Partner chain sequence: MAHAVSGTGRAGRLGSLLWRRPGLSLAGLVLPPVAWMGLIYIAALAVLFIAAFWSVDDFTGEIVRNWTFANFQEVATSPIYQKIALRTVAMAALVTLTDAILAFPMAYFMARIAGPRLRLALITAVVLPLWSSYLARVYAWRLILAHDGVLNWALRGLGLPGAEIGYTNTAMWIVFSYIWLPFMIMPVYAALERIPANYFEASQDLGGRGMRTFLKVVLPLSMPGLVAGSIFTFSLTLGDYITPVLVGGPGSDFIGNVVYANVGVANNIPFAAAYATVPLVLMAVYLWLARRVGAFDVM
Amino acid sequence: MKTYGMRAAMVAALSLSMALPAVAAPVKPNYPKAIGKGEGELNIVAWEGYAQDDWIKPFEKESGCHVNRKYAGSSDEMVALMRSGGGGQYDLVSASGDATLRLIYGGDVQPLDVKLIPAWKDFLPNLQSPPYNTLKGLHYGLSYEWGPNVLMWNADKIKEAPTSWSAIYDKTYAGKITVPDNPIQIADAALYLMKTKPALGITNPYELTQKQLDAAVVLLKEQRPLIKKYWALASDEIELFKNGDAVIGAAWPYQTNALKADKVNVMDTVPSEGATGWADSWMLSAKSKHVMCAYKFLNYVSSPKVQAQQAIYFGETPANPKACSEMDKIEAGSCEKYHLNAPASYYKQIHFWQTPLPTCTNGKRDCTSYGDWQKAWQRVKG
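Kindly supply the structure of this chain on its own, in the form predicted in complex with its partner chain.
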């Protein structure tokens, strides 16, 4: 009897593992009735600069939820982390728009009840239910902050401020250029080609046909000999600029702020071609063990004060326009500097990160997938 039971259990376990869903699907809602007592712990995956002590420590004190932070350098890494160990190792992730759909369709995140997050009603209208975090009226993500990928340079070495992305594609600064080590960087090249080679017919830098992708790869391969290093972490780029190895490159405003704080004379701009950028959302793991702490955190980071602190620390724009006065309180004029006073026109300049999909928006299946981009990026890097 005993051995039979054992064997049955083994067979059951085996067949269960074989029957693991080959096709994942978005998770159904499982809302808590109310935000109750915290579980004492919260594990988050965030961008560097997204979980600073300035606002995490007060949250820990106020909520009793100890926050364990894990920084990720790319959207791909965030997706991989949220799936590591079968999911559920991390509760929240600050995913950008090129990761959100992968997480939703991968069944890795669960819908959020925005009724439990009152500040959501105050958010900018196009960030309340954007297509990259809201599916059929279900909010899989809560918008957080957004901003452009900028062109940054060392103003001591480059006197005349560059105004075009051509600065990182031509030979003027050969051997002193750095760009992110990230397949989504292909979109930056595509954006540049969209303006400089209209004959290619690129309309959206994230929807490239094979021919357009090949053209972007050619441009990036020409750029490669000019590159000092492809940076993997923001701290890498900061070190490159500090030690004089790089004088110009693609960056996040975070690096500009960090370098300025270190007395390195850097400047940044959104060049004339426009810029790629990110719109981040906090997403809750489908297997989270600390849902109460997560909701407390979501409420906390949606508050005008924290949105303002985050925006100024990283150099980006909050989703909650009520943060405007708080921003000016921390740094006079910062609300205008980050365009929170007129967000609509600024929002249009930025081509926000999306997941490249094989099916283009026009329904044709001739676009290249993110897998194609990853392979192309390896070819570029060599």
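Next up, can you give the form predicted alone of this protein, since the form predicted in complex with its partner chain came first?
No partner chains or extra molecules come along with it, only the chain itself.
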């Protein structure tokens, strides 16, 4: 696999435009009766590597919809872009789970009629109506690609394979540890505490009371002196491992595969405590001016062939399991490598990103919000 610029996990300073609005205002459905002739243009916000010419050019030729691409470097930037210019500047966004609920409750995106996207019925069951893009039975997002946040290490430097996230909090590796620069990293600490300190009562790493959030911050502050660098780009972490500046850290499968391709002896695993993970969704702007082209695009990128192309390029896993054979045509063994044919037990280990909300799933309003997490992350980093 080639090394390309990847999404940034870097989070900018706090901004009201990126926080959840004070009043929840999800947009009501306004479904088209059918997918008609395209408007000739489509404006998208995407992660870098999500709109490559290999599959965008054929879509433009097939649909007559010219795609204008804007690449974002973080989830916060995506939210800000979808709200810029009154919200009508872009039609689609490839949002991750730490941004989706902000866009839904902010009234920035509209529900999709999955009946107009036939491939949706083929998606993995847990990605058809996940809580991070589906609200009260309405599909505000179409699941796309996903992946786990794995523990990666240099097998030449660490001979005994670690099996727990405790390794990234271990003073043995002081100055050689790297983790993402992202408030959602708090969920990784919470997941570890959920297993190692059950007395805290954490049941969901994205639903933390103030006491539970404080406990995660304490753990991350203890980790802070051990960190060589918080990485913002996947390429940052790749360079850290290539140069020997880091020997262990939190990563994506992409980094593992890119490093192996460059003959760096790394390995990765989903540790005993499980893992967090990202799952991206295409979401339609509430003020889209090119709805027909958007639905044509959603159908196109849901197809097994395009999902396979995207997966191999980026190093992730499709929502559509029918992409398995297409992946193996492109790169032998890639379906298994990216766990698309894994048993259900594999998926159950992964806690997909969700936007932290002040109202917990049980209805109590004692959970901390994403804004609280942003402030907490700044405290961790000092």
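As the structure is a prediction and not an experimental result, all values here were calculated from the model. Numbering follows the first chain given and starts at 1.
Among the listed residues (Y206, G49, A189, G147), the one located at the hinge where rigid parts rotate relative to each other between the two forms is G147.
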